[in-house]
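One chain follows as C-alpha cells, the form predicted on its own.
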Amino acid sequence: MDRERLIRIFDRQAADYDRKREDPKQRRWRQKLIGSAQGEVLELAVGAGANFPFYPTDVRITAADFSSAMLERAEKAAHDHRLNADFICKDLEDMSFPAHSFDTIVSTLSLCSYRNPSGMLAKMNRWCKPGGTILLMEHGLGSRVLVTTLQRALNPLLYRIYGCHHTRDIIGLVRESGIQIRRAERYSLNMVHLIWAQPQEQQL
C-alpha cells in the first residue's frame, strides 16, 4: 500500500481513535505502562493522544504522527491535560534525531503499520539515552493455533481497511532489535503485549 493511501486511512480513523481513548481495557494498559515515562519523551505514532491522561505532569513530550487529523486531536488532548508537548507531522520512518536524544521512547499500537518495523525499533534503540526506557504496547500474533490461523487469514483484508498488520511477532521483533526487555505482560489471548525495555547501549 502506498504511503499517501495509508495516511488517508488513518486520517479517516481519527474520530474513532478519539473515542477509543475511553476503552476500559486500553485505559488500564496505558495507565500501567505510561506512568513509567520520565524526562524528555518521544512518543511515536501519537494518534489522538490516548496516552496523554497517564503521563507524569513533569515530562516534556515530542509527539509525532504522519496523520494531521490525528495530531489535531492529540494537540487538544495535550492542552486538556496541561502537558508540555511539541508536535511533528511526518512519516515516522523518515524521521531522524541525534543518538541518545530522549530519556523515554513510547510506542503504542504502531509497530503494526510500519513498512520496516525492525528499522523503527533500531531507531528507538539509537534515540534512547543509555539508562533510558522504551515503553511499548503492541498487538500481534497470538499464541493459540485457532487465533493465529484466523489472524493470518484475515490479515490482508484488515490491512486494507485499517492500515495495520495483525501477524507480526512483537516479542521476536523486539528481541532481534537488541532492545533489552526488562518486563513483559500479555493480554487478550496473548495478542497484546506491554513491554518495559531499555536500549542495548545500557548493556555495553
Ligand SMILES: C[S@@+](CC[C@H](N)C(=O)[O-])C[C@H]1O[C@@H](n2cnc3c(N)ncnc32)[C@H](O)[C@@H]1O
Second form
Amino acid sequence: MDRERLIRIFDRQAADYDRKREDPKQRRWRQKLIGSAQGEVLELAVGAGANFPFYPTDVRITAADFSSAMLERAEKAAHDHRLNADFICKDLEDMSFPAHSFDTIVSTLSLCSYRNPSGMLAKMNRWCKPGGTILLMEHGLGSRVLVTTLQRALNPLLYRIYGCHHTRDIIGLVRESGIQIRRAERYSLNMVHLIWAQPQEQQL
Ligand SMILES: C[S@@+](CC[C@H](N)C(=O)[O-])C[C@H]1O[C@@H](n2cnc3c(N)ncnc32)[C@H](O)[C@@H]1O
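What's the form predicted together with the ligand like, now that we've got the form predicted on its own?
All chains and molecules follow, beginning with the one already shown.
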C-alpha cells in the first residue's frame, strides 16, 4: 500500500486510538514495559500517546509518527502528563538519527504497520546507545494452528482496513535483527509480545 493511503488510514483511526488508551489489558502491558524507560527516549510511531501515562517523569522523549491526526492527540497527552516531549511528523522509514542517540527506544504496536519491519529494527539497533534499552510491545502471528489460519485468511482484509499486518513473526524478526532479547512475555493466544531488549554490539 502506498504511504499516502496508509497515512489516511491512520489519520482516520486517531479518535479510536485515543479511546483505546483506556483498554485495561493494554494499560497493564504498557505499564509493565514503559516503566523501564530512562534518559533520552525515542518513541517510534507514537500514535495517540497511549504509553505516556506510564513513563517515569524524568525521561526526555522524542516521539515520531507520520499521522498528524495521531500526533495532535499525542501532544495533548504529553501535556496532560507533564512530559518533556518533542514531536516529529515524518515517515520513520525515511528518517535517520546519528548512531547511539538514545538511551531507550520504544515501539508499541508498530512493527505490524511498517513496510519494512526488518529495516526499522536495524534502525533501532543503530540509534540505541550501547547498553541501552529497546522496549517492544508488538502483535503478530500466534502459535496455534486455528488462530494462525484465521490470521492468515483475514490479513489482506485487515491490512486494507486498519493498515496493520497480523501475520508477522515478531520474535523471529527481532532475533534476525541481532537485537538481544533480555526478557519476553507472551499474551492473547501468544499473539502479543512484550520484549525487553538491548541493541546488538556493533563496530562502527
Ligand atoms: C497501530 S498504531 C500504534 C500506535 C501506538 N504506538 C500505540 O501503541 O498505540 C501504528 C502507528 O504507527 C504509525 N506509523 C505506521 N507506519 C509509520 C511510518 N512509516 N512512519 C511513521 N509512523 C508510522 C501510524 O501512523 C500509527 O500511529
